[in-house]
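Here you get one chain, nothing else, as C-alpha cells; it is the form predicted alone.
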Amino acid sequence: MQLRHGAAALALAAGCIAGNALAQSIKIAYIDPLSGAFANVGEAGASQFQMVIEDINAKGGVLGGRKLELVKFDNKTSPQESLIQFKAVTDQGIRYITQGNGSSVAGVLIDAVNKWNERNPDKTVLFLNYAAVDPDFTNDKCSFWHFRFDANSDMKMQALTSFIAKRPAIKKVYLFNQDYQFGKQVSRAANEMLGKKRPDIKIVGDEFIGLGKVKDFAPYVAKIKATGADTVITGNWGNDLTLFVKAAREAGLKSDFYTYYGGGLGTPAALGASAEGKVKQITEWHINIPNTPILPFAQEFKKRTKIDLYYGRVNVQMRMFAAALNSAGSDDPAKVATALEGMFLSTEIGDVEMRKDDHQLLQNLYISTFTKVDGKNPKYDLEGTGFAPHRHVELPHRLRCRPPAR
C-alpha cells in the first residue's frame, strides 16, 4: 500500500513538473534605451513589442500554449551599459534578446553573444535585431546567432539614390549623419552610389555629429544653408533628427530632406507644414499604404499608447519568431535559428523572406513624401500634424537586394 501511495506521489510530482515546464514563458530581453536622450524611441519600441506579444499570446501562444514574455533592460544607448545588461540577461537564464538602437550597440552585442555561446553551448542566446542597420552585421560580421529584420543601410541607400538619380533638379547634396558605424555607412554608401548613378551631383558637405550630444543645431543648419544645398541626406534618428529638422524649419532652410527615419517619433511634429513635399522617408511600411493589413493593429496601438505605429518590422519579427518556435517544436535557440533560416512568411506588411546565407530579412521598401492629409488619400496623419507620408514608390524586395559579400 505504501508503495502504491509512493508511486502515485511520484506520478503527481512528475505531472506538476511537466505542467510547469509547459506553462513556463519564453522570455525575450529587450535591450534598448529607456532613459537618456533616446528614451522616447526605446519606450515606443517596447510598447509595440509588448502589444504584438500580447496578441500572439491571446491567439494561443507558441509550442502548444506557452506564452511569450518581454523583459526590459535599459542600456541608455551605451555599448558599455549594453554589455552589463547582457550579463544580467544571461544571469537570469534568458535565451533570446532583441535590440535596435543603434548599430554601435548591436556590434558589441553580436560579439558578446558569439563569445557567450562558444563558452556556453548548453545555454546559447539568439539575437533578433529589429533596427540596427550597419551592413557589416550581415556581411563581414555575419553570425549564425544574429538575424536582422530591417533592411540594411546599403539597401535603403540603393533605393534612395536610384530615386534621386531620376530627378535632374538635384544638383547639390549635403550629407549629415551621426558619428558612429551607421552614420559612417550612410555617408560611404551615398558617396559611392551617387558617384556612380549621378556623377554630376556635387557633395557640398559631409558632416558627422556625436550621437545624442548636440542640443543646438542652428550652427549646422546655417552651414548647410551657406552651401546652397538643394538636398540633405541624413540617417539621423531620435532627437538628433527631431532637433535638426526643427532648427531647419526655424531657419527657413529650403533643402529637401531624404531621410531614413523622417516618420519617427517627434519628427513629423517638429517638421509640421514645412515637411509638405520636401521630406522623404524610406520604410518597410507606412500608414497610408492602401489596404494595409496592419492598419487595425496600428489604430489600436495609437488608441492605447497615443503613439503612431512606426515599426512594421517589429510585428514581422515577432510573427516570424513565433512561427520558428512552432516549426522547430522547441525553444532551443539553435533549433529556432535553423527554422528561421530561409523562412518565407505572409505578414501584416506583406510577404517576407529571411535570407539563409546571411540572416538578412528581405521585404518591400517604400519611399514616401510628406503630404497634407485630405481625409481620403492620404487619410491618416501623423502626430496630429495634418500631414503624413504619401505618394509612395514601392520597391519590391527581390529587385533591390544584392547578394551578401562574404
Contents of the next structure:
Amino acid sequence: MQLRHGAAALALAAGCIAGNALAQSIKIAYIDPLSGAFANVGEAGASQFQMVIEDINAKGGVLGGRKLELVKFDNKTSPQESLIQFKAVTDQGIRYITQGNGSSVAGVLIDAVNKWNERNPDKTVLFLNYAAVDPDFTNDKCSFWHFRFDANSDMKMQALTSFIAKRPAIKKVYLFNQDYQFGKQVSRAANEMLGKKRPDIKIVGDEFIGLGKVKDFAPYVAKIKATGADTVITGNWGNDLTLFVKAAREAGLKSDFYTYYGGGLGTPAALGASAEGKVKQITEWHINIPNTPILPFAQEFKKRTKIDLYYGRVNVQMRMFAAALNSAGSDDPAKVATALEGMFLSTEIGDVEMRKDDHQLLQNLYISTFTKVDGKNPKYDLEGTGFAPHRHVELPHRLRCRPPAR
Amino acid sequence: MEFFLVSLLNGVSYGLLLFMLSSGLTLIFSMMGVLNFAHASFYMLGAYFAYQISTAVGFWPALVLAPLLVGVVGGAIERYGLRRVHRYGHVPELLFTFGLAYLIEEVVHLIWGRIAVDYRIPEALDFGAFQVFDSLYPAYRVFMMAVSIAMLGALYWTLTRTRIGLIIRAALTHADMVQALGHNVPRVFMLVFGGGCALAALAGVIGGNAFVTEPAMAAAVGSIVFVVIVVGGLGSLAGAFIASLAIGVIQTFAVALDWSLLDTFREVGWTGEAARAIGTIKLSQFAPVLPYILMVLILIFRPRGLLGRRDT
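Here we have the form predicted alone; I need the corresponding form predicted in complex with its partner chain.
Every component of the complex follows; first up is the chain already shown.
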C-alpha cells in the first residue's frame, strides 16, 4: 500500500513536470548586435522577430498551444563576444539560436554549435541563419545543425551579374566591400561572374574597408569618382552603407549602385532623392511587390516601431520553424531539423523550399530600382523619403516538383 | 587634378576637425599636466547635446549652446572632481579621467540608448557649395572648415591679445608666481579645462552630423587625438595644428592611393616569396594604421614632438 501511494505520488509529480514542459515556452536566442556600430540593424531585426513570434503565439502557438519566446543576446558584431553569448545560451538551456549580422559571426557560431552538439547529444542546439550569406556555410562548412533562410551571396551575385550582362551601357565597375568573409565573397563572385558574362567590363576598383570602422567615406568617394566608374557593386550593410551613400550623395557621385542591402535600415533616408533610378537592390521581397500577403504585417510593424519592414525572410524563417515544430511533433532540435529538410511552404512572400542537400532556402529574388512614389504604383515609400524600390525584375527560383500533401 | 584637389580639401577639413579636438587636450595638458583621457567623451557629449537641442530649437542655437553647456559640465568636473584628486598627484588624476570616460559613455547609453541618433546636417547647409572641375564640393564641409578656422583665430586672439590670455600663458610656466601676484590660479585652471571641453564639444557639434552620432564615437577618435598631440609635441598648440593637418591629409591620400608595397619591392628588384606575401597589402588598406606608425617614429626620433619644448 505504502509502495502504491509512493508510486502514485511519483506519477503525479511526473505528470506535473510533463504538464510544465507542455506549458513551457520554446525559447529562441537572438544573438546579434544590440550595441556598437551595427546596433540599429540588430535592434530592428529583434523587433521584427518579436512581432512574428507574437503573431504565431496569438494564432495558437506551436505543438498544440505552446508559445515561442525570443531571448536577446548582445554580441556587438564580434565573433569572440558571440562565443561568450553562445555559452550563456547553452547555460540557460536554450535549444534554438538565430543570427544574421555578419558571416564572421555565423562562421564561429556554426563551429560552436557543431562542437557543442557532438559533446552534448542530449542537449543539441539548432542554428537558424536569417542573413549571414557567405556561400561556404552551405558548401564546404555545411552542417546538419545550420539552416539558411537568405539567398547566399553567390546566388545574389548570379542574379545581379545576369542583370548587368544585359546592360551594354555598363563599362566600368567598382567593387566596394567590407573586409571580412562576406565582402571577400562578394568581390570574388563579382570578379568571376562578370569575367564570364561580360569580359568587356573593366573592374576599375576592388576596395575593402574595415567592418564598421570607417566614419568618413568622402576620400573613398573621391577615389571612385577619379576612376570614372559608371557602376558600383557593394555588399556593404548598416552604417557602412548608410554613411557611404551619404558621402556619395554629398559629393554628387553619378554612378549607379548595385547593392545587396540598399533598402535596409537608414539607407533610404541617407540616399533621399539622389537614389532615383540609380540605386538597385536585390531582395526576396520589397514593399511595392503587389499583392503579397505580408503587407498588413509590414504596415502594422511600421506603425508600431516606425521602421520600414525589410526582412521578408524573417517571417519565412519563423513560419517554417513553427511548421517544422508541428510536423516533428516535438521540440527536439534534431527532429525539427529533419522536418525542415526539404520542407515546402507557402508563405507571406511566396512559395519556398528548404533544399535538403545543403540547407539553403530557395525563394524568389527581385532586383528593384529606387523610384519616386506616386501613391498608386509604386504605392509605398521608405523612411519618409518619397522613394522606394520598384520596377523590379523577378528571378523565380525553380522548385522541385511539390510532393503530394500528407 | 580634380581628384587631387577634392582629396586635399577632404584632408584639410578632417585635419581641422582633429585640431579642434586636440587643441583643448593639449591646452589642458600644458597647463595642468593632466592627460585628459575623457577628452573625446566631451566631443561625444557635444554631438549628443547638439542633437537634443537641435530637435527642440534648431541647429544654429545648438551650435552655440551645446559647447557652452559642455564647457560648464567640464568646468564643474574640474572644480568638484579633478581638483580634489589633484592633491594626490598625477596618477590618481589620470585614473580619474580614465574612469570619467567610461562614466560618460554609460550615461550616454542610459539617456540616448546604444543606437546612433538621427542627428542631421541642417537643410540650409545641405547643398553643393562650389564646383571643383566637374564635381560639387559639399557646403557642409566648407562650413566645417570655416568654423574650425574661426575657432583657431578666436583662440589665438584670446591667448595673445587679451588679459585673460596673458594670465593663462603666464600660469602655463609660472603658476606659483601668477598666484603670488594675486591671481586666482585654480579658477584659471577651471576656465581652461571648461574651455578645452567646450572646444571638443564644438568639434562634436559639427562632426556628429557630418559622420555619425553614436556611443562609440568617443572611442573612435579617442586614440587619434593622442597621436595628434604626441606628434605635435605635448602642450604645443602650433604643433597640434601642424600635426592634425598632416594626419588628416596623410590619411585621406593613403585611402585614395592604390599603391602597394609590391610595386616598390619590384622597383628595388626584390621579387621573392616574402616580398609577395607582404607586398600585396595596399596602402589604402593600411591607411588607418599610418597615424600610429607616425607616432611611433616621432617617439623614436624626436620624443618631444614636432614643436614640443620638453622631452617627455
